[in-house]
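Next up: just one chain, as structure tokens, the form predicted on its own.
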Amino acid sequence: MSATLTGKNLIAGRWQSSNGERFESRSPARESEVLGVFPSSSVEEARQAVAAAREAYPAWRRTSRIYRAELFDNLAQIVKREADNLARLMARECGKVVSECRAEVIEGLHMIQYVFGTGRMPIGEVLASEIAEKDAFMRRKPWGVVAVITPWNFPFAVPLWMLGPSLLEGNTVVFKPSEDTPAIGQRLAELFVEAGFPAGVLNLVHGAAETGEALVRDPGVNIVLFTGSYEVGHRIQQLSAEHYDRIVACEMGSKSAVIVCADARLDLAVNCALISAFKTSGQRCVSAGRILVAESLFDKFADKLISAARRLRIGDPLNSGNFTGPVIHRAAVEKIERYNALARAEGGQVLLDGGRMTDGEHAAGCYLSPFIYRMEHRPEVRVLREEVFGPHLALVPFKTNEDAVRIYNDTPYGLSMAVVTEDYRAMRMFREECEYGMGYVNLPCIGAEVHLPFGGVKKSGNGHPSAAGLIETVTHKTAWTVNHSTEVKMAQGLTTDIEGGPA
């Protein structure tokens, strides 16, 4: 895509322009570059999209599950064809390095392939009954209409984590991509249309908070699937409490960490820390804002980490040789700089004084270099508890592994953690005592795979993980019991005597 894109909504199979306000999608690498202009969808347009999904639901639910899966196979072939184009569009729009964007496209493809494969898998269980003449079954059924509200940092894979299971199981969808990455969201919807998904099964509305809130308020929505900030997720939960038949699955950020134990392999630990903290410029929900380091290893670890961080190549996301690109927009730059200042104010010892990059190619975009500091753990320190979402990293010393657990858990979040150690007993202790949704050993705290659940605890999630774990949310279990006798026989010894005889 080289020309400026004119964005449209997709409602009931028709691409529709909007007569209302519009907004621009700009490249964070070159803020003067406008990728497209998109509609700020009104409450009425959101209502129309929900109504279209509601109308399409009965026929889609009755469609063969295997046929629904075959459409995902169509989609997989299209994504393979378009992988490089999708990666370049994503790099331009969200600022991730193109090689990382291509990896995200493959992750989305893996979700499509996973969904296709599950299409021929069981949708329930056959269970024993107390009564020999009865057959008992558990069957899964779809809920209805799903609102999918997704973030900018994974604008292709995360929507597919949600869209795939929802549609395969017979739900219909209204999809609202982030207002920061509407072009990749629209392109994804176009691929669904090309793959043959019927009109109204997938609907697309562009917009910001007002559009998202209109979807959440609509009583025609049965499920809301959301990834983003805690503040927005909490608002969605509050609004959804007014609806008696509403299910909400939220993944809402983190203060993830890597724990480097005294016996850690130093080079491995440094590599895990760098990738966890600074890949995607620290803008993954699972990015490590904290590295907890055993005191005996701290100085050696810090020296090697700082040396490696200075060498990171930060620049044009279309250059695959760069380690990372810009942050998403100017407001993000300003927020991260405020947290850098707060780290100083709260007593942090600055080890690498990173910040805004204004030289050469960096002057045109939203580039930040890594900011690293040592901070002793204290419960009241905000920079150790609040999500920054940028290249801002605290190194926190600890005395014992038990101290590391206490420090790790001392945040309101619980999404991802990693531990670097050679001690299998320590691995087990961290596995059991830390509060997280995804844990890794001798790995970075990033690196989700689609066949595993993706979600967290505390403020990071509400018990409905995404990716493979989402099937539990987008379907509900039903009991189905069939009597093969010519008489009524009841479980628990309940009498069937209608004449009032003895039990």
Ligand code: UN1
Contents of the next structure:
Amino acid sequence: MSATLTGKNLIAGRWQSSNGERFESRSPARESEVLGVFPSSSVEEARQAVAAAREAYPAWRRTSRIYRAELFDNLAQIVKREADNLARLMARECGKVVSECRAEVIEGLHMIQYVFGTGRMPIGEVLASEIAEKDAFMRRKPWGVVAVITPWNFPFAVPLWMLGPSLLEGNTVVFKPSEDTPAIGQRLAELFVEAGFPAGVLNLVHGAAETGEALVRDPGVNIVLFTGSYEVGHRIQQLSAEHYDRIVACEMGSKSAVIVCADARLDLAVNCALISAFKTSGQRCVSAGRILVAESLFDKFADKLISAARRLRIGDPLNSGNFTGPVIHRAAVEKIERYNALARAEGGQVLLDGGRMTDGEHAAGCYLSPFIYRMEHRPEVRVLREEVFGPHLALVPFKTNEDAVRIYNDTPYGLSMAVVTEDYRAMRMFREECEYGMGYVNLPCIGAEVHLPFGGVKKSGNGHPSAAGLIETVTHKTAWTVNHSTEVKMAQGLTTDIEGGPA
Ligand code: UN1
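Could you switch over to the form predicted together with the ligand, since the one displayed so far is the form predicted on its own?
To see the whole picture, the full complex is given below, headed by that same chain.
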């Protein structure tokens, strides 16, 4: 096993260990395995990191956008070189199966490549003017300092979605990785340093809620980019309301769903459901907690799904033959088990009685097998409305496609949905009537590509997308108007006569 890492903050280009409190990162697959010990950064350390980012900002924004893009090309080469090591570290630290971690490294690489390519794309528009001699432009400018606060479940790709556009556009950043995945966060910061990003442009502070809150409260932060739970995102929004120039882009919880219509291809539907619900042990923000199934297909679908779910291989995340590894930590196990019990209490008919796994290698880690139940839709049922974030799945029967839309929309969230159908009219109806940020047809409701918009509506987010769409969020549009005449000419017929006409 590799040596225990010493966690450090990166502030103004210097790696700093902290004298204050520390926390451990442990593997959810073997809870006795400590990956590293990291600083619980204080309010003062967060303040220093923001100050370092502010100081680096003017020089960074004055560099050429293409120079900044080329640093991302350096980073792409390094990530390619490091892909296997990164995937293994990630698998150990967050428990996702190594093949999935590799796909995540590739997703992060795609974002870097996207950002590199974008460096040579337009930064504005040429607009028309009412006055023939005037040239008018829209030009994008950076906002300043961005706080990037990211989750453990995509500890490499999601930070890159945010860091990439922010830095490309000339902002500087303070990055706080999840306290559950500090090692991979620190490794990512090291790669930025190796790629040649100057001191202070990317700062890293480790820590949990207190550190995050210190960043959000700091008036030196112009933008907060956040992916995580609704509770934390909402707190960030509330604290940010105090700051007159604060932009907040939040991607929060979900209760995503796959809708299996009566005409669905059965095998395709089962595959979509399994991947949506159980890939990453149901711990993607876009994971499906609900499969809505046409009543006429319900029994056939449920039988196939249950027998496939029984066969899923759950075990060591370093073994790529496994379908999933453990969930993130003991508190997650307990929360998911509480929801399994709640599903029974609320009248769910259990079809596959999953839960904690304690046999063999599973005893050492936070392993759960899939829990699947049939639940009739009623508006007050909590397990159909609340996010569980684990291998916990409701199968909900529906009669008509219109019912399916109503059931789908009956949660406070709106992140991701998929519909399985051969009927193009039905497909269009779901596209228009469901509330979501990412919609899929004959696919799982997970697996977005970085150049597509990503983000949700309702409690899932405030509409500012992550990934490629962030370029809009991390820049502000300026109007720039130039007169080529030797005299002043105004729009709207506004007179330029300053002497005044005859009385
Ligand atoms: C997340 O779960 O927080 O769409 C991000 C997907 C991935 C990203 C998920 N590309 O499943």
